[in-house]
Amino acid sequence: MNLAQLLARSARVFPGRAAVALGAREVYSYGELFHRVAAIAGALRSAVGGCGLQPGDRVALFMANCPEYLELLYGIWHAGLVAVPINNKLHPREVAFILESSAASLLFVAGDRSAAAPMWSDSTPGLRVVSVDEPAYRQLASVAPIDVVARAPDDLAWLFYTSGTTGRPKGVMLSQRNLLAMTLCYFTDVDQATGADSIVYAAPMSHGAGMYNFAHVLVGARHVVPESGGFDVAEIMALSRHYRQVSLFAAPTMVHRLVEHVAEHGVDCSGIKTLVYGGGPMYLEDIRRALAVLGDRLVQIYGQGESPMTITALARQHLADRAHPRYRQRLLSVGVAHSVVEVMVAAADGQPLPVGSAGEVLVRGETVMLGYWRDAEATAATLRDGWLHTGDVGVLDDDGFLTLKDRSKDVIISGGANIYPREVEEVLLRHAAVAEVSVVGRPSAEWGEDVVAFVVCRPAMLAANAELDQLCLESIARFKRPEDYIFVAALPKNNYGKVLKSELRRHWKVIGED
């Protein structure tokens, strides 16, 4: 079982069909894409004039969305290697940690991200860095092609780094089997993709949006990278008018911007076939407005890196069933379990709770990760008795719809990106004047949540906002930097000395009441 066979199959059946486009410009047909992928795989494996990599070796990608992303992913799998896609917004030092942890042999970069290549080469022995903008990359596609390398179902395919509650990134190990099961779930629970569709990569291909490539490769659909490389509302609407049958994955903040644009300008949105949203809470009034403006084109999914894109789904028909007596409750939910997983709400001891009771959301099935890369302790804590413990708190109703109540891991979701407070806190504590700090999320109409830091300074010392900002910019990605610093005399704590973040969040309610 090798995911690269999905592309090989479509290239045989639909060789002349458009496969990759940059904006409105067609780049490769399926036949051309497969030939490039097979040649890149040959270059990755060849010991003579190539990279000489062996099955199971890790290859990292640190790039914004671009046509090369898709051919590199499939070139990696075609060669029997493991893809390590890295969030292109991360700080170079965060990238260095991932490269060292994964023991990546090769890193592909694009644009200004190649500037940090010397630092990565020095910190990761044996690492080779290749820019897709340089002639050396173009030469890869001229190497003799090789056949798809056979892989076992449980062989590692995708190593996805997601920070834990301690702030230390963990590598989620996703197998060939995990990703194939996720792909089949797309057809049963999300959307019926066809060869006439075009999937637009407006969200990072290093994350969930990129994982939806498999379903669209399988049916020979077109893969469109916006010329901007990201989410520009006017550009997305223009592409939907050009291709006429467009699907895309978007974070709630992106959906909000799209809705406001369509409503304000009266833009025709009939070219959007399916808009899948997830990665953060969609508030009731927001989803109602989205349905009113865009029509019945939306599907919600709830997943984690540990069970990618596949815990629950709120299908198009559920969002459209306005006559259902529990329609409002369903809009507030994240839907029902995906076809290949079981979802349970459990007590602290792992035992199932009755319908209507709040507890931790547990998942088991074909999409659940193999474990965390070289972290047996974290794996044992998260995978217990065959179940993935998500750390999220939820409630199941009689019909199997899951409603999330809280995130026990205190993760902040801003613009669809996960931000882990401990990581930010550790950076801020480096300032000589900072005695204590606690980071929480503040509701934001635009981003879902903003990062806010409550700071306690040492006696007779002060910490300027600009100084704290600079600390963050030197160590972590810009999007993780707090939007606001609130200086307090002390942090609220329980009898055990644990900071009560629930009390800090009450700050917004008090302000609202005032």
Ligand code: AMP
Contents of the next structure:
Amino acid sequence: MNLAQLLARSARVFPGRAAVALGAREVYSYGELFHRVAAIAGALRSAVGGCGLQPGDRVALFMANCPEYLELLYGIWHAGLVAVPINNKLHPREVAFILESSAASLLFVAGDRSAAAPMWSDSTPGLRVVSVDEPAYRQLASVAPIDVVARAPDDLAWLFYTSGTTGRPKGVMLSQRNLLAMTLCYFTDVDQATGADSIVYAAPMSHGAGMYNFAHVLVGARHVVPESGGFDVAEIMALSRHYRQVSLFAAPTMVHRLVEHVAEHGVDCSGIKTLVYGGGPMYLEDIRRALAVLGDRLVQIYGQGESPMTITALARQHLADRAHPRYRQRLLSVGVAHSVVEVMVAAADGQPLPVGSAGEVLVRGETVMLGYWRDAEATAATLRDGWLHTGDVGVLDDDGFLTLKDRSKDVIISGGANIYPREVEEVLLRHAAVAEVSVVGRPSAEWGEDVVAFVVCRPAMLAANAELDQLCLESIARFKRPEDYIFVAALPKNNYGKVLKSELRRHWKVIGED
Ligand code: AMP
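With the form predicted alone already on screen, would you show the form predicted together with ligand AMP?
Full complex below, order starting with the chain above.
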């Protein structure tokens, strides 16, 4: 099997249906899209005049959402290759790490992204960088098309880099089977997508939003890339009025903005069919308000790169069942296990805990990753006894609803993006005056969480906020830079000298402390 078959099938069944649109403008029908994809695949494989890539080779994408995103993903899979979609907001140095780690043979960029190409080619021998804005790209689609290259269910399809807790991103290996299972349970657990729907990519296609393409390709729905390439509330609402049955995935911060926009301007939101939210905690008052303003259009999912978009879901009917005696509790939860996985709450020894007890959330099933790319140690630590150890702490109730309490991996989620404190800490520690630092999340009404750094300076030395900011700007993405620096005399530590982040967070009472 090969995920590229999903597109091949839809192109046969609905060749004339609109497949890709940029804003309100149709770009390709399914028939045209498939033709381009088969030609791009031909160019990727062809040794003569093409790239000469072999099945299993990695091809990276570093670009904002654009119509080319979908044809490249499918071109890569059609050719039997592995896609490495990279967060468009990363710093060129962070991109260099991913390219080197994945040993990518080819990188597609858009806009001004090729400026860093010499640096990337230096660190990743043999890497070729192609901009979709160059004439060379347009020529790819005129190469002779090839048939879909056969793949086995456990072959790697998508290498998804998460920010690593150790300061280095890890490559989550997602197989053909993982992504197909994720896709099929979209229909049972998330939404009944149909060919009359349009999926609008309001969130980055390099992440979960992009993974929802499969369910929509399968039913022959329209894929709409906003012209802004990002998240502009007025634009999304205009697209929903234009296309009518619109589905989108949005992080809680984006939902919050949509709700405020609709409430403030009295905008008609009947064009939104389904708004799937997740990727970070949604506070009770926010979801209540979202339901009041937008109506029963919401579905929540809980997932992580290691079991993409698929651990639990809080379905539309649960969010709408206001008379249920446990309604409030359910709104606070992330719903019930998706149909293709088992979810367990376990003690530190991996044994299941009784209903009502808090423990680590473990997941087993078809969507759980193969492991971390070239990192046997991290794989063994995360996949134990057949269970994925999520690092999230949760509680199950009698009806199987899971409520998340905390994140044991200390990840900060700001605007839906994951920020691992260690990564930021390592950068700040480069400052000569910084003796110790600990980075934690502070609840923020707008972003979910803000990054805050607690800094201990060396005796008789000082670090200016602007200098610390500058260090961050030089090596990590802007969104990871702390909003605030709090200078303290010492950090709270346990007996083993480990910094007690929970103590730091007590400054502003964080998630998990009901
Ligand atoms: P990522 O691997 O980037 O998708 O981040 C996954 C993490 O985001 C999970 O392990 C959770 O800590 C958090 N997360 C995802 N979905 C939800 C949700 N619906 N509610 C609360 N936290 C979530």
